[in-house]
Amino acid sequence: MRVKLWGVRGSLPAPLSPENLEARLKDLLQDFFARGHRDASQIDAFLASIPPHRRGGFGGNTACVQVSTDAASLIIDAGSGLRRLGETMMGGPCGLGRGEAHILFTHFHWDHLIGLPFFIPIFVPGNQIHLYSVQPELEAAVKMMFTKPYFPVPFEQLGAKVHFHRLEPRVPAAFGDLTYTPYRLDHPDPCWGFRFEHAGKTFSHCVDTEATRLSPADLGPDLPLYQGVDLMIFDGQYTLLEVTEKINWGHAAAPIGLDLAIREGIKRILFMHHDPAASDDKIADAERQTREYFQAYQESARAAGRPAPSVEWAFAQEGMTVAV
């Protein structure tokens, strides 16, 4: 099972401004020469030594994640990252790709929908586009997007055939050699995470959650979303301080996900849904705070004579691909 991140921002796309890009280039060039480099042959080695957030950054497209095996491919959410995924499926911006696409929706906030009108395969005659959600409003929400004055092409004139599917909460569904199950997250509007299983491995997508339910008793029927998981993608939009300032905004902080992972034995976590107001430097600082939190947790365990927890984790970058 492979998980590819086509968009990791939350709430709103956040591309680098020309001023920020120029400042980043200037900073890198100054660092390059300050280290004594003078030759173009040294560029690759120099860039490899630079933290990722100073090179390409974490990315600016909103939520879109692809889960695939050799026999199946499912897309989670249609954020702005879906546009590039669509181009890839077409064989490039001017390609003629045909076939099927299957998109699961966590919920219908704009940042999880805005890529759909720019998903090229939906305009290609003969294509089959399958859209899935637990919520009953999916068809109405999608058709509303393809109406004037929001978008010039009406739903009825799309080239592809669009199929709408209603998912049963907490009931496993099969797709090729993948099995997926929707579980409820903690968000102001109903939002559903997904647990994927393939060949004895498990991936859980838990984004757009404030994680207000943390104990096994409070999670109740949604606890399996976090149990026996090899990879979890978790909402890390805010720092711990920001979470206390933004109660009921529907988003969490990375240390909350770490606490869940330690308790439930989750092996690896990627944190995404980065705040659109956060610069790459600010996200990197949140990553530093999370590292300090985790190290303090490990030291506390050792001091108490317990084994230090071991969880592999990182803040997600657009374009990452993870094998599960």
Given for the second form:
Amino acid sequence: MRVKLWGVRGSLPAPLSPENLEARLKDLLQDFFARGHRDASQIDAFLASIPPHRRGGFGGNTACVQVSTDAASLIIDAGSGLRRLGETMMGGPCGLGRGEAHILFTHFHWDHLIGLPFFIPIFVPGNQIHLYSVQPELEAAVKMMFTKPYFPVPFEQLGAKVHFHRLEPRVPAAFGDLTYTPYRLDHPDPCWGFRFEHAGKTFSHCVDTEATRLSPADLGPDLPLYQGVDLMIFDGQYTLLEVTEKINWGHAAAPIGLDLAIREGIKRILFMHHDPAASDDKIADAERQTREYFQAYQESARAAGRPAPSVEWAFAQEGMTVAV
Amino acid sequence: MGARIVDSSGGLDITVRESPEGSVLHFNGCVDERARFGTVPVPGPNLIFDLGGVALINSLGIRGWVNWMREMRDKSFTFRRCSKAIVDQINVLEGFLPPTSFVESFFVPYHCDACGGGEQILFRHGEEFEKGTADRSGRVSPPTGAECPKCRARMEMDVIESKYFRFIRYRR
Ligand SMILES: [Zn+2]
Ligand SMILES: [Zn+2]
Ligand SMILES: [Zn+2]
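In place of the form predicted alone, output the structure of the form predicted in complex with the partner chain.
After this comes the whole thing, all chains and molecules, with the earlier chain placed first.
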């Protein structure tokens, strides 16, 4: 399986402002010369030595994740990251009106929908667009997006044929050589995570969630979302302290995902749904805080005579591709 | 004075003892998602937390802990014998301790290079440390010549001082 992140921001797209971009360029140039570099041939090595948050940053597009195998490709959510994915797809059968796209929806908050009206394959006659959700409101939510005065092209005039599919909670569904199962997350409006399985590997998509149910007993029928997982994408919108203040806001913090991973033996985590109000520096600071938290936890575990857990994790950046 | 176990769900035991200085709550075990703080009776305005027995605290426990502290914001808190697991989180997570709290003492791990042994040494407020205030930065005065209980060799502090004592130096 390959997992590609087209959008990792939460709640609202967060493009870097011109002032911020200029300040960043200035900062990098100063750094470049301060290190004694004078030659353009030194640029690549210099940039490689700079942490990502001081270069391109974490990315401003909202939730859109693509899961593919050689035979199948599924898209999770239609946040603003979907626009670029659509442009890429236009280079294939979708550009010729012979393509198909399959999009699973976790829920219908704007940040998971707003890319759909800018998904070019949906306007091309001949394309087949399949949309899936557990919730019954899918068709109404999508049709509302393509309604005047919100959008100039009404749903009935879309070029592609759009099909709506209802998913059964906690029942595996097959798609090509992929199997996926929806499990309930903890969010103010019903939201579903997905567990994908292919060739003995498992990827779980757990966004958006506040992860208020944590113990195996509380998770009950939704515990399998976290069991035996090779890669988990988890909601890391806030810092741990922010999470304790923003009760019922529907989002979690990276240390919570790490603790679930430690308990359930999850091997690798990517944290996404970054707060749109957080600068790249602030996200990097939350990443540092998470590292300190994890180190302290490992030390305590060692001191208490338990195995120090090993989990590979990172804060997701737009454009990342991960092999599972 | 009687002690009573008020929470022993899962990995954490909390015992409450009444004393002239207030209610003393002894914590033993792991503070994690199984901890049910809401069921712990907290009589009186002064609470003393003895945290020497906390071996492990995770974020799932911290979330419950911080919310519990917030619910009791009208009380005054003394934190006694904080274990390393607790000190680490105090340092990582600003806000872990409520503003109306006072750290009375905490443990510092020491290591003996000679025999590989070690010991937790208690640092006490007014003795081995003094917390920073708005107009004065904190200080740490480690005991001179900490001896290994096994081989009598001199032990070394087993923490990164700039990190471990961050909460003391911090002015608030
Ligand atoms: Zn969202
Ligand atoms: Zn949401
Ligand atoms: Zn010794």
